[in-house]
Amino acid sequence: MSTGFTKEAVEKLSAMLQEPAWMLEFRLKAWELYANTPMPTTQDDAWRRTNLRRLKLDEIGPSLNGEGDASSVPAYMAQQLTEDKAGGLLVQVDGKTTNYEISDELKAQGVIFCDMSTAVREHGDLVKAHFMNEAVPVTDGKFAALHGAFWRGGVFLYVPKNVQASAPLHSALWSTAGKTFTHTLVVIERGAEAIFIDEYGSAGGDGQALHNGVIELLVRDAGNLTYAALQDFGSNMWQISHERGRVGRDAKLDWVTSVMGTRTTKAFQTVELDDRGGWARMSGIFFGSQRQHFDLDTQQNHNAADTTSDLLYKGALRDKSRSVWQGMIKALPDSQRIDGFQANRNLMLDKDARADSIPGLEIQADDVRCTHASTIGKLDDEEIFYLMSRGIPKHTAVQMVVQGFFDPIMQRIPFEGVRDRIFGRILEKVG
C-alpha cells in the first residue's frame, strides 16, 4: 500500500510552496534516502523502546495544503510569557501562517524573523548554508530524511553579529490536520543575543497524528541563545522529532523543553560543545498519563577542552504511561577539563506507570569531571499525612508535593511565563 511519500508528492509540494529549485533538489535527495532507508524497530539501539508497529504512515501521508483556519488556535498559545514584550509573534495553522508581527527595532536591528518557506524565499543563501547542513543532516535517520523530503512550515531566527535582540521572539505552531513537518533553525552570529520561545500543540482527534520536526540551533563564538520549545499535543499525535544545538567557543545555550502531549513521543535531543569555553544547560520536564509513551534520548558531545553541560530531566507518571530518558555525555580524547552533568528524576504517581532511566558516560580524556544520576520514586505518603493532618485535603496535598518534586527545574526557568503555563498544565494532569 502507497504511504503516499512518493516523488510526485514532493514535487507537488516544492511547487506549490514556489521554492527555488535548490530546495526542490534537497528534498528529492532527501526523499531517495527516505525511500532507501528501512523502518527502524526495535532491533535497533535507539529504538529499543518504542515500537512504531502502530504508527499507521500509509493512513497518515505528508502535508500538501495546510487549511490555515486562525479561529482554531486556542488563544493562550499566543499569550504573553516573558516579561518583556514579544518583539516578533509567528502563529501557523498545519504550516501555514495565520499571524505574523515584528518590531520595528528589530527589523532595524538587522534580524531576521519568519515562516519557513519565506525564509527560503527571500534570504535563500542564508537558509542553504543552514538547512540540515551543520546540526540535524539527512543522513540521521528514516524520519530525518523524511522530513527533508517533506518539511512544511516552522520558523526561520537569523540574529547578527555582535546585536542583542531588544525583545523576546515568539511563535505558536497549531495542528489540525493531523500531520505536520515544522522546521525550526535559528542562527546566533558571533557576540549576538536572543529569546525565543518555540510553542507546539493540537485539538486531538479519533484518527492517527504524525509530527515529524526538527529543531536546529546555531550559536557561534561569544553567542547566547535562550529557548524554550512547549509540546502539547493532542493525545492522538505521534512525535518523532530530531533536534540539535551547537555551541561555539565562549557561547552559551540555555534549552528549556516541556513534554506535556502525544500518544508517543521520540525525541532525540543533541547538544554539541564544539569550541573552547562553550556552555550548555538542558532542562527538561514531562508528565505523562493514560497511555503516553515518551522517549527522550539526549546526548551532550563535548567535542573541545573547556566546556560545560548541565542536564536536569524530571518527569511525573500517572495511570499507565511510561517514560523513557536515555541520555549520554560523551567527550573526544583532547577534550580535557570538561564539565559535564546529567540527572534524571522520576515521581510514579500510580503503580502501573513506568519510567526507565538509562544514563551514560563515554569518556576518552583523562582530564574531566563527569557525573551523572537518576532516581525513580513513589509518592511520599508521610509527606501526604503531614498536609493532611493540617487541614489540607488530600488532592491538594497531592498537587502540593508534585509542585514540590518540579519546583527545583522550575527554578533553572527564566521566564515566570513559562513557567506559570507548565505548571498550569501539571496541574491538570495531576487531576
Second form
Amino acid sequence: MSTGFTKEAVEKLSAMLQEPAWMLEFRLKAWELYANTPMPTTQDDAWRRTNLRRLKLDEIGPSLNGEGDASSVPAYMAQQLTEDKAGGLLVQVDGKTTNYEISDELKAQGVIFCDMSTAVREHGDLVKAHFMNEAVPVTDGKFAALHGAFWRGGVFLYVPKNVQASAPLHSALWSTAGKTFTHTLVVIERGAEAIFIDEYGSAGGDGQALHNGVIELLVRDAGNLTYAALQDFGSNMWQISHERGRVGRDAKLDWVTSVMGTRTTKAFQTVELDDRGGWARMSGIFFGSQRQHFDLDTQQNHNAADTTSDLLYKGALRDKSRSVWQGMIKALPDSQRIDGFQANRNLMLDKDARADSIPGLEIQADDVRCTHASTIGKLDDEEIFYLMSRGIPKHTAVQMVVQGFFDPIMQRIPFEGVRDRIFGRILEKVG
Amino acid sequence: MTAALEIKNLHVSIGDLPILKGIDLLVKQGEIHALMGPNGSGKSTLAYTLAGHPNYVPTAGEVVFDGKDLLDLEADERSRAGLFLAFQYPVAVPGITLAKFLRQAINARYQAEDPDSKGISIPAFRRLLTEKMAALDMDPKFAGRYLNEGFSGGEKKRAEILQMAALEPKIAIMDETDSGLDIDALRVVAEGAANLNRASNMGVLVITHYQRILNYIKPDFIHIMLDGRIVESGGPELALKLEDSGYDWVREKYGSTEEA
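Cool, the form predicted on its own is there; where's the form predicted together with the partner chain?
All chains and molecules follow, beginning with the one already shown.
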C-alpha cells in the first residue's frame, strides 16, 4: 500500500503542503543525502546497542495524508501543566493542526508560535535561516537526512530580542497513522525568555509505526529557555530523533525529557555551550516496561570557557525492558574553567530487565571540573519490608520506593503539573 | 479486651540454619517485658520473625496475636493488627520524607477498613505530627527529611519511637533500641515508649543486652535467652543480677557451648 520513501514522495509531500521552492529544494538535497547514506548497523558506534534490523522502514513510508481527526486526541493531552495557563496552544494530529490558540498579548510581544508548515509559508526568512542549519543539520546521520526530506508538522517558536514571553507555550503532537516526522524549532533571541511544553503521543496498534523527529533549540546570548518534551507514544512506535540545543553567552537552557512510550527509542540529545557563561541542565526520566528499548545518547559539548552543564537521567525498568544511556562531556582545548556533570541512575524492578550506563569524558582543557556517576540498582527488599512493617501494603510500598527513586529528578522539574503527569504515568507503569 | 502476643514452641530457621529452638512467651497489653541475652542468642531473630521478615522461616510452633494466627499474616497486616517493631537498624528509604511515609502508614490503616477512604486529613496529620515530635524533642524540620537517610543513630531511634507513637500499636517490640545511643537520647527514647505504655496501655517487649535502658522503661518481667531458647524468666531483680555478674552463670547453668 505504502509508496515507501522515494524522490517522488518528497515532491508529492512538498506540493501537498504548498511549500515555497526553497523548501522543496532543501528536501530534495536531504533526500539525496539519505539515499546515499548507508543504513546504520550495530557496527556503527552510535548504533551498537540499537538494532534497526526489524524496522521495516519502507513499509511504513512517509506521512502523505492527514488521516487524523481532533476527536482522536486523548483528553489528557494539551491539558494545562504549568502554573500559568498557556498563552499559546497547538494541537496536531498526523501533522495537521486541529486546535490552535495564541493570546493577543503574545502576538503583541511579537512572539511567533505556530505549526512548522505555516512558519515555512509565512515566516520563510526566519525559518530558512535556522531550519536544520545550526542545531541539527541533515548531515547528522541517515535519519536526520530522512527527516530533512520528509519532515511534516511540528512547531515553530520564535521569541524576539529582550522579550519575556508573557505565558508558557504548549503543544501536543498526536498521531493516529503511526507516521510522524515532526519538527520543533525554537529560537530564543538575545535576552528573550520562554517556557515551552511539548507533548508527543500516538494511538498505538498493530504493525510498526515511526516517529522520525527533530528538535532544535536555539538560545541566543542571555536568552533563557525552559523546554520539556513529554513522550508517550504507543507501544508499536519506533522513535528515532535528533535533538540539539545551542546555548549562547550567559544564556540558559533547562531541558526536561520524559520517555515513557514507544517500542524502541533512539534519541540523540546534545547541548552545545557556545559561549562564556552558558548554562544547560538536562533532566531525563524514563520508565521501561514489557519489551521496550530506550537508547539515549547524550552529549554536553563545552565549546567555550566558563560554561556549565548538569545532566541527570534516571530510569526504572521492569519486565524485559532495556535502557541504554551513553553520555559524553566534551571540552575543547580553550574551554577552561568549565563545570560539567553527568549522572545516570537506574532502578531495576525485574531480573530480566537490563540497563547499560556508559558515561564518557573527552576533555582537552586542563582547568576544568568534570564529574560523572552511574548506578544500576535493584529494588531493595529491606526498604520494602521496612515500609510494610508499618502497615503499608506491598504494592504501595513498591510504588513509594519507585517514587523515592525518582524524587530527586522530579525536584529539578519546575512545574508541578509536569511532575504529576510524569509521576502518574510512572505509577501506572509500576502497576 | 486486652490483646496479647502468645508465642508457643516457636522454631525458626534462616535458610537451613535453626536459630530459634522452641520459644514460649506471653506478652499482654499493658505489660513490659525485657528479653535479655548475649549476642547470637536469637533475640533479633525473634523480633524479625514476629514482624514478618521473609528471610526468617518458622518451622514449628505458633504465634497468636490478639486472637489471630500471626504467622499467617503478611508484615503489613501484622502492623495494622497492632504489632510494632522498633528496628535496631532502621532502613533508609531515599526520596520519601518521614512525614510522607508516616502519613502513608496511617492512611494504610484507614484504607484497610475502607478502600475508598481518603485517609487522615492534612491538618489533622500535621497536628498529630507536631504533637508527637514535640514529645520526643524532635526538630519539626525532621519531618521533611528523607526517611532515615543521613540520620544519626539517635535520630533514627527517635524516628522509630515517633512512628510507634503515631501508629499506636497494641504491642511493641523494641529491638536493641538502646544500642549506639548516648544517655540523653536513650532517656528520651525509653521514656517515650514508657509513656505510651502508661497512656495507651501498650504492651512492650524490650530486647536488650544491658540493664541501662530498663532504668527508664521498668519491666514487669525479665526473660533470658540463650542459644535460641528462653532459659530463665523472673522479675526485675534478674536484670540486676545480669548487670552484676554478666551472662557467664547463665551459660554455666544451661550448658551453652558458645564462647563466653
